Amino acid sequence: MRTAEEYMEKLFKMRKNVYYNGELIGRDDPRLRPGINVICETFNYAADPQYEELLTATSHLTGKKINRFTHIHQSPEDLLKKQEMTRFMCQRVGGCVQRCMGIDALNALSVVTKDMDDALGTNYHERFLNYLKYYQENDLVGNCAQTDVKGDRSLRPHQQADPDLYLRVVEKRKDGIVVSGAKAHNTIAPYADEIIVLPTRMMTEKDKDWAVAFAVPADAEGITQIIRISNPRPRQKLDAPYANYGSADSLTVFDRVFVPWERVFMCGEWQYAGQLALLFATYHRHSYTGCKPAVTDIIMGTAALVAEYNGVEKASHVRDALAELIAVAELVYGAGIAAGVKAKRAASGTYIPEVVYANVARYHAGVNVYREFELLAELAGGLPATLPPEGDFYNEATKGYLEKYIMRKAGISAENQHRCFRFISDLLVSAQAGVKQVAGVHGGGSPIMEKITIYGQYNIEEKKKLAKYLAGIKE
């Protein structure tokens, strides 16, 4: 397994292909560091004997100890351990741990490549296992690039005015393929080792050029990343763990990128594009059953803390708000547990979370995002929105006034009052807060997509038979 230092050493040597606000930047740019810090923690905790059992696993390929973020789930227990790890790590970094994207993609590929080989006589699974061994032994960090820009949403890939609005194969060579197009919303891409590309939807035979899956280094020739960075507001004096973690995502452009055959895991098998797209969504939504409860934990703990600092922690409306937050967090987590316990073994030996439970969990997480922030805002009051800048708390002309008038409950220092409300301001009214709220709704699939999957996978006919039986209807 790698250390955080080894991860960064490799990262900072990568080819410059990242653009931010009109500027070509290296991966050692300090503005990327908060996101990199998040990934570093996945190495740091894995190396800590106290958390070794949670953060590491045994490779089913080599028998070696590996980072759990590179593991293919071999049992329901593996899925439950991944969920527990995700909640723990998201609590530690104050939000999305980001590294789950890569392993969710690899688990989906481990299933579908075997299914294609069994049905079509291809050799994708052997290629995948060779790549997986390389990925595990080098303890790599992967981004899953799935979402195409899509153009006209009413049209299929082959019907678009510009065929590159879905990523596609433009040339097949003896030694590999050439692809063009773009993938959007690629969280972690600027500081990932690898980009793992999957289809975004079901395809028809006319869409076979767009039915493609592969992996390439994130700095491969022809790849350009146009990124947005989302970091907490910088602190002048009141350094805090939350202020050190951030994220970045990319619109990743593929301009005639060459991919060697050994890194190609689907090429034209349109019948399996939808299965691969949905299976990644299933794994990723199961990961959300760990990360979304962690975010609720943070909101819940902050809401309880500010209520205590305000001296209203025993008020009935505070207890009601906290109970509501608990109910959301544990309902989502509990459904994730059910998805793991009810997991099914695929032909490849990989375990797949139960689809309905995973989607029910993600749906409830998504539709409750704004409600959770609303509850925190209600308990915190208006100060997070109007809190003076940090420098005013250290200016001799204003420091005394702010320390005097920020005070709430006796016995809590002015600095701790300030720290509490500064944190809430970051959570509720910063630019990063807005990003996290929208991402909480749409990341891993919007609520409507979960509803479509839930309805499509649920046995409604069985329920109708139950109703007929109880009603005495015989046919």
The other form holds:
Protein chains: 4
Amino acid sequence: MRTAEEYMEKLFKMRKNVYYNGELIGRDDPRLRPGINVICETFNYAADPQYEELLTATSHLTGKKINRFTHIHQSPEDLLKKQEMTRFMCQRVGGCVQRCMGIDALNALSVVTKDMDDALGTNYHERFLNYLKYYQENDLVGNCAQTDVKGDRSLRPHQQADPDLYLRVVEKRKDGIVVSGAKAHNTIAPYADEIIVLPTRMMTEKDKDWAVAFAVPADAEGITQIIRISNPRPRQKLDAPYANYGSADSLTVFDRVFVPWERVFMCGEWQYAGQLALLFATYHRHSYTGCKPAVTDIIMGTAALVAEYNGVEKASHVRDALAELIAVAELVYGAGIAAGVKAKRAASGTYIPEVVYANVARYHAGVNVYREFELLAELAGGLPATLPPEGDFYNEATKGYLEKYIMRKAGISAENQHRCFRFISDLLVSAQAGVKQVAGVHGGGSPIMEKITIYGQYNIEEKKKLAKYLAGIKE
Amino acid sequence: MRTAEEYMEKLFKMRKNVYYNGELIGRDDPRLRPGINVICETFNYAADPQYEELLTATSHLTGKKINRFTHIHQSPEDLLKKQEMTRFMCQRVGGCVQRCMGIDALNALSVVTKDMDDALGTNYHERFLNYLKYYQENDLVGNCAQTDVKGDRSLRPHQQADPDLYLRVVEKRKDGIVVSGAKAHNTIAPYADEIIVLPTRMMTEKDKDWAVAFAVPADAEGITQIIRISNPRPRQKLDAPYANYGSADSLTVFDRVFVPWERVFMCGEWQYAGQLALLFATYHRHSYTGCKPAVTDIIMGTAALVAEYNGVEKASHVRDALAELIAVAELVYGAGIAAGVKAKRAASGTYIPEVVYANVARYHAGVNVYREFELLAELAGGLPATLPPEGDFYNEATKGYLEKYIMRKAGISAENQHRCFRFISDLLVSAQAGVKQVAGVHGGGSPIMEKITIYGQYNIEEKKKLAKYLAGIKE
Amino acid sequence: MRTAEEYMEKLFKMRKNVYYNGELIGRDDPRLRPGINVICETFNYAADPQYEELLTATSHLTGKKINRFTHIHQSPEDLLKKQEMTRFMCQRVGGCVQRCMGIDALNALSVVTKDMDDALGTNYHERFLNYLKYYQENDLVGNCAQTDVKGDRSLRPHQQADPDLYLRVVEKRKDGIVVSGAKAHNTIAPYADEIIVLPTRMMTEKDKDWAVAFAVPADAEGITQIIRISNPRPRQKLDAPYANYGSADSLTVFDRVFVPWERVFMCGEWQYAGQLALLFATYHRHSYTGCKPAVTDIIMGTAALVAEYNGVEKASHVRDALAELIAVAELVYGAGIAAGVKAKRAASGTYIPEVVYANVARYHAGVNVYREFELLAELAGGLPATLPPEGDFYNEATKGYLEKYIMRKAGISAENQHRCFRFISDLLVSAQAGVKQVAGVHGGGSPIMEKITIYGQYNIEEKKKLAKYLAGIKE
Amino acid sequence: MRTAEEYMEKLFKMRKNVYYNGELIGRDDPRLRPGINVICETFNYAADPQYEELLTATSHLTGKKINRFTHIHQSPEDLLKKQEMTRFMCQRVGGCVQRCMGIDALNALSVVTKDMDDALGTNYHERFLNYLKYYQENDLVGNCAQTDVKGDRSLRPHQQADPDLYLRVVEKRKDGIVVSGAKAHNTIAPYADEIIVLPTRMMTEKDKDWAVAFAVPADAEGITQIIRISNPRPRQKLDAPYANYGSADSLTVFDRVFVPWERVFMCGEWQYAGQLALLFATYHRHSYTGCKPAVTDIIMGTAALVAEYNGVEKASHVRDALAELIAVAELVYGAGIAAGVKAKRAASGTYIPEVVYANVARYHAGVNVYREFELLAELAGGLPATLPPEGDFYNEATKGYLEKYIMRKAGISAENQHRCFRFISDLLVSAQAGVKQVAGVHGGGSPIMEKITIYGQYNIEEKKKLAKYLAGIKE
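Switching forms now, from the form predicted alone to the form predicted together with a further copy of the same chain, please provide the structure.
Complete assembly follows, chain above in first position.
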């Protein structure tokens, strides 16, 4: 397993292919550091004996100890552990731990490559296992690039005016394939080692050229990352762990990128594109049953804290709001547990979380995101929106006034009051708050997508039969 | 194990102590039959080899096969089985299976009698185990009488104007105790063998006389049951399994009822009253994680059916509504699974469902009850409220008109359209619908009670610490 | 203006054409009386000098004083008065006052007959005014029969397997037309003088024969009413005004009914069918801005009462629930006021409520119906579902027990506690409760219909322009 | 009436007493300009003949034409006009128009100064009218400073550890009073001419020194403004009107500020403090019935636009979301109309919006704020959170890629797609978005405050009487 330092060392040597606001930047650009810090923690905690059991696993390929973020789930217990690890890590970094993406993609590939081989006589699974061994042994960090830019939403890939609006194979060579297109919303990509590309949807035969899956280094020739960085509002003096962690998303452009065959895991098998897309979604929604409760944990802890500082922690509307937040967190986490417990074993030996539970959990998280921010805003009052900037707390002309007038409950220092409200101001009233909201709705698939999956995967006919039985309808 | 016939045979021999709308009625009164039919199914399915594994268990006392409705949970698996059995049985009888009450009370007593003995040196647990053996061997049906009538809600038991407003010990004798008071909302009591009395709340030392738990036959001397029967609207000709199952609730008056010591399981140990009350609630809320999804199953199946009959099953608002119903059912069931998986073993060996998961599940069910009826009403349209009574469908003067004008989607007969809408009319527009709604909110404790439990049992301080950590607050 | 007695005298002489549960019944059947009682109050209050201003108006045709339920709105003030009258009357009869239907239909016809004449050179308006004069002078009670049974919901009238699934003209004669079909959900029809038939939807040219509007006596030859009666649960001794008022709905079958030309107000003008349908909906939804707040008034008053009786009226969750109910009632009523104030004058001189306000008000009422029942259920607790029937309160064997154990807050007699909970039990746990819920969703058009109207009638393009302006998008 | 230029000319001459992030800044600091731009528009549109009727009024004191933002409402029509003006102006500046604060405070003072004089024989009203004349003739811009910092929320003003935690009179002199304390959340203060101070709550006799109201120039001796600026994310090249408008909020510290008697409008009349606080709230909540619908207009217009650009504008979930947004906007606006129509005339001649309608409207707006952002986020998808910064659209290395891959619906240029999503990104994912959310909840009083007002001002006893009447309860 790598250390954080080794991860960064490799990272900083990569080819410069990341653009930010008009500049070509290095991966050692300080603005990327908050995102990198998040990934570093996944190495740090794995190296900490206290968290070893949670953060590491035993490779089913090599029997070696590996970072759990590179593990293929071999049992329901593995899924429960992964869920628990995700909640824990997201608590520590104050939000998305990001590294789940890659391993969710690999778990999905582990299943589908085997299924394809069994049905079609291809040999993707062996290739995949070789790649996986490399990934585990080098303790890599992977982005999953799934979402195409999609152009006109009412048209299929092959119907688009510009065929590149979905990523596709433009050339097949003896030694590999050449692909073009762009993938959007690629969190972690600017500081990932690898990019794992999956199809974004079900395909028809005419979409064959768009049914493609593979892995490439994140700085491979022909790849351009155009990114947006979402860091917390920087602090001047008032340090806070929260302020150290951020993220960046890439629009990843593939301009005739060559991929050698040993890294190609689907190429034209359009019948399996939908299954692969859905499987990644299932694993990733299962990840959300860990990360979203962590975000709710932060919101509820903060809400409880500000209620205490305001001296209203025993008010019934406060307890009501906290109980509502707990219910959201634990319904999502509880349904996630059910998804793990009821997981099914695929032909490859990989365990797949039960799809309905994974989806109702992610759905419930998704429809409550804005509500959670609303609850915190209600309890925190208006101050997060009007809190003067830090500088005024250090200027002699205003410092005294601010320290005098921020006082609330006896026994809580002005500094802690300040820290509390500065934190809430960053949580609620910042660009990053907007990112958390939008990502909370759309990340891993929005509630509307989960509803489609839930309805599509559920045995509703059996429930109609039940209704007919009770109503006395015979046919 | 008993048969349904044996159950009824014993039942019909009991002392007449049931009053209904001004009459003293026998337990063989036909108006009680729909409730009795529900209980009969718990014997019938247990006797059916196909359902044997689900409906029976092995007694940890005797090693014999027993009805699972008399079993003390010995493992998380037992809790998962019980949840599954409850959902299945409630589907078959179109609503509350009722028999869970008794066994939920016994599970709670199994834990608390042991804890009291360990702490106070009493010998309740042995008594309890003897009683349990009797209960299992005779395959009994038990009501749990917990809720006192409570008088002024702002006063404790000992502060009430009339001390009987909470049930209490009025006399202690050598051979037993004498109790007076009344317990409300006692579903199943008019056709139960036994009534198991538990305290309804936390008590203080001054409430000592009210801290009492025991079991008595439902027709014991001094007991008067004043009941309300809630049956489906009776059918004239259009038979439907749904119409065969109902329920009855008793206000059970205890007027100087004698209880021999061997049936007394708490008498004055006020410190344990709250724990016993909460434990029963936990088991019963866990039961709700099985029964409420079953009610949602019926509603969703019916909603899907009427959408099909109306020819709109593919409309997006229909799929949306169905997905919402599925999400309610499976979030409740999923969190119930988590409650089972994360169950803890008590000193007595009994497994206790994890309290937060049991409560968030019951809470989510409770806050969605009316919403579920609303969704069905939206999809069914206005006809359930204005459907002419059955008689008009058989009268030659009107029959033809009704069969002509009820036609909707081609291929669905007038009779099946009729059956479908008659069923929905009974589900939505009947006194029993109101019972289902009110019971869905309050049965087993209303959402407001679950919120109190959730908040009270959750480690919110740990979440505040998390917020402080991220905000950089040190103390 | 008529008296209640004169209304009934005429009613009881009508031809027997009402079927109920297999019987042909007279309009003097006691089971119809609760519905008739509602209508009687519209005569009684109009005759009461205290309410005269609210309940009467001046005919714009004759200058005579008329019952406001027969008035064509001549100003925004008329609309405000009608809304106020509706809320008041619904409070007095504990629910739907029913008589608004007829006058809402006539107001819609007053507008469209004029518009048709102006555009097409027909002479419907004069006919209509003659009929209106007759209606006002005889102080008639009218049902509006709009909703066709509709068969397959995905087909237009002319596409249905059976052409009668929408009511249509089957023959045109010199002296009038002959119509066949059936209209559903015709509240008030069994005790109305007249039935006013309107089209239920937009029509195409091929649906010409289905574009028809007219008025007939409710017992005209060829009309068969097949009804469902929805009365409150009957009381044995515990009288309550609420228990005196009910309703009945008819499936009204037209089997070759002859309508003389002077009573025909549309016959083939398919282009105006949609406008007429929508206009009736607009007037009727405006009526809902009066009646729905009255239903909320009853629910909130009852909720406040039971909270007082339970001794928890100062609890914050109680005040919260009451404030939520007030907000529902007054948002609906307030938007209804806006609909009146912003009303527009049609060519006929009739004022039309502003359509968006009328629809958002009805929509808000519709989406809150089940929520209002839920709030009352939450505050009332479980007793409404398990309250023993009245008879037990009069049986010497049980009376004492019930009066002892129903006691709650000091100073409230057992009888009043009984009255309070009996009332709530009827409000929440009865077939009529189901009718109120379903009618609250679907009556006058369900929320899904209002959303369609709101979206269709709103100037959303203007709002898109605003967005473009702010975003700097020029085209 | 002034021009925007005259307003700014006076503004830029004011004493420097505004601190921002550690600096003492001039009112001509460019970072204040977006806020100032908003105020300028209130002069510009008043000067535009097209909007003159809406933006100006006739002074009831002088008969002269004045800016409506300085007018005391003389009729219900004035209130309707003000509501309409507010919606219009907020649409033009893309959010809060800010200038309503001052005139809302003056309207409240116009009523209470008269009431105090009538009851107590003081002469505040004359003073007030003189000040008002000055305010109108100089076309001033006023901030209303109401909210005290409040310290420990469970203590009254006189009980606080530090008496300055509520602003108070520290000295009375012959020529005036001296005050100390601080007022929070003072939007507009850094670019207002005047600060109008009102009490924030009901007071007891012991809080007498805190019952004080007055007006001072915003740069008066002893006043320090410590501000937070909330501007839209700055644009590099892609101009958009939206990006020109912002706001700033001040924590306004009063350190022994002298106020001459002619500017003092309450001083010790603690009995009227609550009334004055509530009246300002009523006027300000009435203002919200204009501004909040404007914010919803922007959100719905943008949602409709992005749906069009994505090619899904006809999808039913899109229409559903838009109808929901319309319903929110128009229920709030409609109830605001009702508040105007049902306004009552005070002794001073000023019209007061009906308090319940003003509060249910503001309440409905408040509980829907986060929901509105959620709806826009749902329709816009994830791009607003990951859209690369502007710079990448101008860098030759990335420009082509971005313009290629942003293409969606045929016929919409890459630039307009860019403008659309950049705008949404600023609306949803920016610090200003957070300000809009928090201000939408708390500005003018949060929903919890409105619920208290609604419950407190409503005649709930009358509704209990109605329930008793229907239930047959006589007392």
